[in-house]
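The data below hold one chain only, encoded as structure tokens and taken in the form predicted on its own.
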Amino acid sequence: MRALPLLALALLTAGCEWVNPMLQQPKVKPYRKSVFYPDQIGMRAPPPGTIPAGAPADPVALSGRSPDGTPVARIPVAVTPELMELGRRRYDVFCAVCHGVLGNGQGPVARNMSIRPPPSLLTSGQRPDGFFYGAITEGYGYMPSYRPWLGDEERWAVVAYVRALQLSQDTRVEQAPPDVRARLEKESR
């Protein structure tokens, strides 16, 4: 019974400003004056080099561009079998309908485009990896941006898979590893 008055007192005082210092904490609200800064502007731009929360720590991996603004020549993330598999799955869902399963520009959508069909990715081998990442991120020609559907790692995975498609089209059977060569020769019989 003694706890009931203490509980009532705690509930009554919980809403009081003198009990809850969080109500009077100093803070800056957007678009309001601030006495903290000499220019009295409360809303500040983030410091140069600030990276969004959850983004890779490497700005090159985030943008696909080197510090001078040119597309990076090589993928700045580790290319692993898992990354390649992720790239294959995402390519099959988002890219193959236009660029074709082989990357040759002969997808089902491309066959019905009369204005300008999508390019073959196989003949674009001389372009840097950052170019492909930028095209996926920002869009290119009639291709829209896939940033809303593909995360940073997924976009790099697609770039890695496109490179694998390019290599696969120019590789002779004799250049394949022995186990792959044996399987290919067995399937061709």
The other form holds:
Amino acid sequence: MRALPLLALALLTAGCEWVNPMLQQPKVKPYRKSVFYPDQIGMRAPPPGTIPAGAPADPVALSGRSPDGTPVARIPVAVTPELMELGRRRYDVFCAVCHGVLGNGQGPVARNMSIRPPPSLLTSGQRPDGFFYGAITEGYGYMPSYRPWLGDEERWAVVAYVRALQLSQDTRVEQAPPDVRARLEKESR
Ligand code: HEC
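With the form predicted on its own already on screen, would you show the form predicted together with heme C (HEC)?
What follows is the entire complex, opening with the chain shown before.
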């Protein structure tokens, strides 16, 4: 007979689950089906042409690709000292651990990675700017996409900084602007 009140209590509390509106919320859970849509797929793809809020409206700047699908040759946003500084900060946080602070592929992860060590970014100087933007945006082989962590402007900023790294490691004195050249020549005397 002792068990009876306990049983009643168990039944009562179990009942709460069926009526408690907090547990019965009409919402779509990831990968679950939905009776709301005719195809019953709960997770919806954004309509074609959807542009993320706050993104530049220019589709070339967004995708890094020309209308014919090839990577753009040049960074399509203004490269300012501020953009370069933003790129340096983001690169040091998100890329240097693998590709190295200098971009030479000598990051701490690279030294311990056996499958496919991150390559040097200094040897791909001839590639178009859109190639680097594409690698960051879409991912590249084993490397994941950095789109979830870096905004559109930040990704172009990183491309600008990778370019600066390439120049800093592989430029002849003759290629430097006249004032820099004059200074370097003076310093080397
Ligand atoms: C966890 C390590 C890791 C991080 C962090 C990382 N990468 Fe990579 N990256 C790789 C690996 C590994 C490859 C080669 C992948 C393959 O070939 O399958 C690669 C390839 C690339 C390539 C193509 C290089 C070429 O010449 O083929 C570019 C460009 C690149 N990464 C840029 C970046 C940038 C910019 C960042 C920062 C936003 C970054 N990566 C962050 C590991 C990393």
